[in-house]
Structures are given as structure tokens and as C-alpha cells.
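Consider the single chain below, provided in C-alpha cells and representing the form predicted alone.
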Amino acid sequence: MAKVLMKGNEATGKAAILAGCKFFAGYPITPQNEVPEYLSRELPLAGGTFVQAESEVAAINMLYGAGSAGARCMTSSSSPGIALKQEGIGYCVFGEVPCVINSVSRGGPALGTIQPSQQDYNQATRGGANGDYHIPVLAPASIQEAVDAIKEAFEIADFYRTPVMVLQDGLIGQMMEPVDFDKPVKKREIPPKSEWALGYGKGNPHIIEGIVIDAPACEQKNLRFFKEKYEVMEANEVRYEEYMMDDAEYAFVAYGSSSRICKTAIKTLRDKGIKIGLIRPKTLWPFPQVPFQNKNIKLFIDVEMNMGQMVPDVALACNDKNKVKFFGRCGGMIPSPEEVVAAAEKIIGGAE
């Protein structure tokens, strides 16, 4: 199939329908409009629901009903959104019912404006829900990447029977790229809904849990999620892409639109001289580690539209907070490949 000039939102609807989905709750937001104005129309041609919910905790909670009964689902929200449903997300997670959350970026905090940004990284990898939990998060630099993305999130939540987030910046959701929407993803064995959603247990009815009484007993699920889940996906679903890294002595660390940015900014930096590289997270948890084992590197720059909510992974990743500096913009502002270069410059110069 050719490629296909389309706007990110609009091309995000249409890959979670490509990947299966057949039921979508959602609240209007700037900047992700047109994801749930593109579901509703082309949704329901599809064979799928399309719910306009009464709110963002409502729209999450319906995920939650609907999951629970072997539908794939998902939702879209923005920033503030994606706050109010961090406890349905939490939900989701303790009761292992899969689906995806895309989130399209913001300013912030509170309402903040409706400027790109990447201020909901600590919202996304930390996340609001109580408990010990993670949730795997894709973030996509280009909207070929936000449609594989999504796909495979899809494959991901139910495979680990787990929420996953898709975390996009304002940018990408309101470009017009070409997408190739026949561009495979990676395939898993998903275990049949038989095992284990409502409405599929003959005789032997499933529970969705909520709450689990037994402190003990809640104590060992939590165990079983980082066994059986967590850790297994930190050694399966890792994924980073390295740029210009084979000469390297400095690396811009960067991810989503920040990214393409940095790339901008490395020709002219190479151009004079500076021998640089990026390193782009192209999933934020789980976080990679490999490359940031690069012992030729003497600064890694972390590159972000907030203020540095990245900086502590990098450090953990490099084991030395020392050799990591920080340019970023934040509030809805978009760092230029001119700014980045000065100050890349600088962070260099102050360090030699």
C-alpha cells in the first residue's frame, strides 16, 4: 500500500482500528480532538462502539468494564486528562485488564495551555495510581512511529493483560506525515480470553478484582506482577534508537519531537567539529540501559520540552549524575535546533 498523507491524531484512529479495537471511551481536549472525531465516525463502520463519556474518569472506567470482558479498547485524552484517570488506570492494573492510553501532550501544570509539550514524562513513567505498579510507555517521534505504536500496544496490553501508554507531545498529534499503515508489527502469542474474561468462564465463572482483603494475599500479587510482568518486560520490550553513535563523544538524550530536533541540531554541531551523537528512548518504561554503558561519552545532554523530569533515568542509566546536563524549554515552548546548539556548546565548553 502507498503512503498516505494524514494528520497524526486522525492516523492514530485509524491505527487503533487496524489493530482491533473495538470499543473507544473519550472526553473532548486540545490538543487530541481529532482522535475521538476520527473514532467516531470511522469506528462504528468498523464493527466497534464509540462512547463520547461525561468525563475523563468516567471514559477510563468504561475501559475498565469493557477490557474486563475481552474487548480490545482504548481511550485518548491530554495532560489534565490523563491526571483523572490515574485511578481508573490503577485499576486496570490490579484487576489485569488490558488497554491503551494514548496521551497527546500539553503544557502544564493544571490546564497550563494547549501548546505541545513534554512536561507528562514523570505523569506517564511514575504515574498517579497508589501502589507498586509500572505500565509499559511507547513514545513515538514521528506519526509512522505513533501508528506502530499504537499497534503494538494493543499486542503488548494483551499479551501482559496490562494498560499501555502511548505518550505523544502536541506536535506530532496535529503534523501531517505519510504513513504506511500496512507496515507489520511485532506479533505475540496472546492467551485466549477463555483464561480468563468475564462472560467466558463456563461453569467456572472469572473474577476482575479490585481489592483483595488478604494482606498476604495482596502481597503476593503484587510479587507475581513484578516477576511474571515487570521484569520480563524489561528484558523483552526495551527499545532505543542510537544516531551518529559509532564516533561519538558527547550524546543528546531525547525523545518524541524533542528528538528530531536534536538530529537538526548534531549536523550543524558536527559541522564544527563536535563529535555527537543521540541516544532516543523510544520506549520511557520500560527505560533502556545499554546504551548509556558508552564509556567514550563524556557528557550525555538530556534534550526535553520540561524541566529535566528525564534526567534522573539518565543518570541511573550512565551510573553518574555527573556526566549529565540538561537544555530544555517548558510551559508549551518548543526549543529551537539554534538553541539547542548554543547550548550544547556551552555545556561542552564549560566542560573542557
Contents of the next structure:
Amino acid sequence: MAKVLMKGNEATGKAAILAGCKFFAGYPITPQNEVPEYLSRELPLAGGTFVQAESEVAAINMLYGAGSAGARCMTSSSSPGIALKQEGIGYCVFGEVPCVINSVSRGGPALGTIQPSQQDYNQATRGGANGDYHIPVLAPASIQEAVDAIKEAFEIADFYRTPVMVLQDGLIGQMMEPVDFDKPVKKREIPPKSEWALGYGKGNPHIIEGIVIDAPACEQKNLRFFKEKYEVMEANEVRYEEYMMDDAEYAFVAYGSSSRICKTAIKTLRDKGIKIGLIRPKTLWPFPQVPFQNKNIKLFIDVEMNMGQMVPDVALACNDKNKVKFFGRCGGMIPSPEEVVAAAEKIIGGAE
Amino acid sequence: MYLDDKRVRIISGHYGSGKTEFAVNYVTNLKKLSKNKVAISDMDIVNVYFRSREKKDELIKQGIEVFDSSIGSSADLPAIPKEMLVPFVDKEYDYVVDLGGNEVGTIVLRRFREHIDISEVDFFMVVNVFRPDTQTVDAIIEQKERLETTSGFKITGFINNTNLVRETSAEDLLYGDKLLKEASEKTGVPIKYTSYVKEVVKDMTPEIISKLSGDVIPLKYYMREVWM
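Please supply the corresponding structure for the form predicted in complex with its partner chain (the preceding block corresponds to the form predicted alone).
Now the complete complex, all chains and molecules, led by this one.
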């Protein structure tokens, strides 16, 4: 198909429909409002159901219901709205309910600002629900990647029976770019829903539950998740891009919008003779490990639109916290390529 | 071209058609030519990012008066200030009005309707045929009618702003021109301008420019950062 020009949020809505999403529940919040706006119009035409929920909490729990019944389902929100959904995400994890959570970050904490940020890295990768758990977090850096990530998120969710988060910053949500909706994503062999979903039990009812009263059984369920889900995800679901890393002595580490700013900064720095590249995690959990084993790299310069939330992950991955430096803006401010160049020069200058 | 348009230029169009980028380029070019006071109003109370008010300081430096439609930077409450009325009635002004997208974006104009002399107004519709809702001649005409019904103005000119951002080719503009010509024939609305970003459309030639309709004007990106 020919490319069309779309806003990230609209494209996210369309990608969900193309991925077979049959149920969407959400509550309005900037800067993701075009997602529910688009789906309220288009999802019913595609045979799906759109619900404007009475709250973010209601929306995630509607997913718990729709996903339990075997429907591909999605909710979408932004930072404080995602904060409200945390308890429900935990229930979807422990109940093994596949669902997709689209998170379009703005500056925080609290209501903060409607301007874009990446201050929800910890919220996405550590989560705010209780207990031991992980959910896969995909971090697109373009509208095309957002479309592909949404489609893939549904596949991952069904394959592992887990919530999957697509973490976009407000810029990706609001930006316009050309996009091709026919680009295929990896299809998986998904266990038939009739094996577990509600309504297929035929006298031997399937049960979806977030409670295991018996402690040994509760531990066993936790252990099973780590062995059968998280270890497998860490082995098979890691995605990253390496940009100009072949001869690099320094590496930016960035995802989403800030990775694009870094790419522009790299051109300037290379013109000045600094051999710098970019490691761009496309999954924030599981976090890439391999590109950080590169022994040629003297310093990893983490660039984010937050106060350095990814730094611990980079330090663990490269196993040398002295090699990890940080530059960022927060609270809805976007660093310019010039600022990133200046910060990198200062950091590198100090190292030599 | 810029000076031949009516004193009040209202820029409307489909959501995401490139109204703001066009309006900001237009007003800066107009300022260089006009002997009048030049003002731009950002009446977009729909969008949250990429609004012309973000370029307020840059425009003011060029001697352009800028009115924006939000109260305070922290609350970002949409509001239409009374000052926006002045250039509608004060004939000392050349006025550019940047509306929000779609027919809903035109609703704010109603508040000023009784003060506007329609003979002084050009009401332009910016079109990018690669946007999903204006990909066919029929869809373009439907969008035109919706804009007219809701705003209470007649469209006086199409603007061919067909683009795929940094992937735009001269061929794309010719394709947009073809569809808009057909829409123009069916509706009687002329194509007033064709606009393209010079640094992006590298294969543009004088020959292709001569084939495109209306005044063909190169734009520069004001709203889109270099890394976007």
C-alpha cells in the first residue's frame, strides 16, 4: 500500500484495528486523545466495541474482562492516567490476561504538563503494581515503529498471555510522519483461546484470578511466570538498534524521541572527529544486554527526557557504572541537538 | 501573489494538512512585502503541540503581531482573546488567521462573524492528498463542504500542500495537483498556491514548477525540528 501521512496517535488507533483489536476502553487525557477519538469513530465500523470508561481504573479493569473472554483489547492513556491503571495491570499479569496498554508520556509528576517527556521509564519498566512481575515494554521512535509496535504488542500479549505496554513519548503521539500499514510483523503460534478463556470451559470452567491464597501455590505460580515467561522473553524478545557503532569509542544510549535527537547530534560530533554512535533499546523490558558488552566503548552517554531513569539499566548491562554518564531535560522540555552535542563534548572532554 | 489576496486570509483545512506551517511561512513572507501592520492569530484550540504560538517570539522579532489562544502556560486553557477581533475591523492590518483542523476548527470564527466584512476575506483550504481523509476528489469536496457549512464562509482557494514530510518528491506534488484540479473543476474553487519545502523536494525543477497550479511557493520548516 502507498504511504499515508498520519499523526502518531491516529496511526496507533489504526494499527490496533489492523491487529484485530475488538475492544477498547479509555478515558481522555492529553497528549493521547486522538487514539480514543480515532477508535470511537473507526473501531465500531470494524466490528469492535469502543467504550469511553468513567475512569482510567475502570478502563483497565474492562480490559481484564474483555481479555479474559479472549478478545484482543487495548487501553490508552498518558502518565497520571497510567499511574491510575497500575493495580489493574497487576491483576492482568497474575490472571494471565493478554492486553495492550498504550502509554503516551507527558511531563510529571502528577498532572505535570501536557508537553512530551520520558519520565515514565521507571513506571513502565518497574511498574507500580504490587508483587514480582515484568511486562514487555516496546519503545518506538517513529510513527512507523509505533504502528509496528502496536501490532506486535498484540502478538506478544497473546503468545505469553500477558499485558504488553507500548511506551511512546508525547512527541511520537503528536508528530506526523508517512507510514505504511502493510509492513508485516512477526506472527506467532498463539495458543488457542479455547484452552483458557472464559466461556470455553464446557462444564469444566476456566478461571481467571488474581488470588492464590495458599502460599506454596502462590510461590509456584510466581516461579512459573519467571521460568516460562520472563526468562523466555529475555531470551527472545529483546530488540535494539545500533547506529554508527562499528568504529565507535563512545555511545549515546537513548530511545524514542531522544534517540532521534542523538542521531542528529552524532552527525555534528562525527564532523568534529569524535567517534560516537548510538545504542537504541527498542524494548525497555527486557533490556538489551549484548550491545553493552562492546569493550571499545569508553563511555555510555545516556540521553533521556527525564533525570536519568535508564542509567541503572545501562550500568547493569555494561557492568561498570563509572562508564555511564547522563544528560537530559525533564518536565516536558525537549533537548536540542546542540545541547546534546555540548553535553557530550563536556562529558568526553572530561574523560580524556 | 501575497498582496493580491484579500486583506483577511483565513487558513483552514483538514487536520494535519499543514495549515500552521503554511500560515507561518505565509505571514513572514507577507510581512516582507506589506506596508500595513501584519498580524497572525493562532485560533487552534484543538491541537496541543505544533501550534503557531510556539513561534511567537520568532514572529514578533520579524515585526509581526501574534495573538494566541491559551491562558497561561501552565493551565493551557483554550481561550479566544478579544484582541483577535481588532485586525478583522481595523483596515490598517493585513491579517492571517490560522485555524484548528477540520470543521470543528472553524467554530471559533463564529464569535467574530458579525464583525467580519466577507468581501475582505480569502478563505483558503489547505490540502495534502496523502492525509487519509482527503485522498480522493470526492473526499476533498466533502471536506470543503463541511468547512463551509460549519464556518459560514465559502472557500475562495485551494492550497496544494501535498507532502510526505521528508519523503516528498516533485511527483507527489504533481499528483496532488491532478486531484485538486479535478476538485477545482467540479467546484469552481481555484488553486491559489502550491507549497513545498525546498530543502526536502530536491527533484523540483523549473519545468515541474511551471506545470503546478497557482503561485508555487517554497516553504521552510518553522514547526518541525531538524531531527523530526
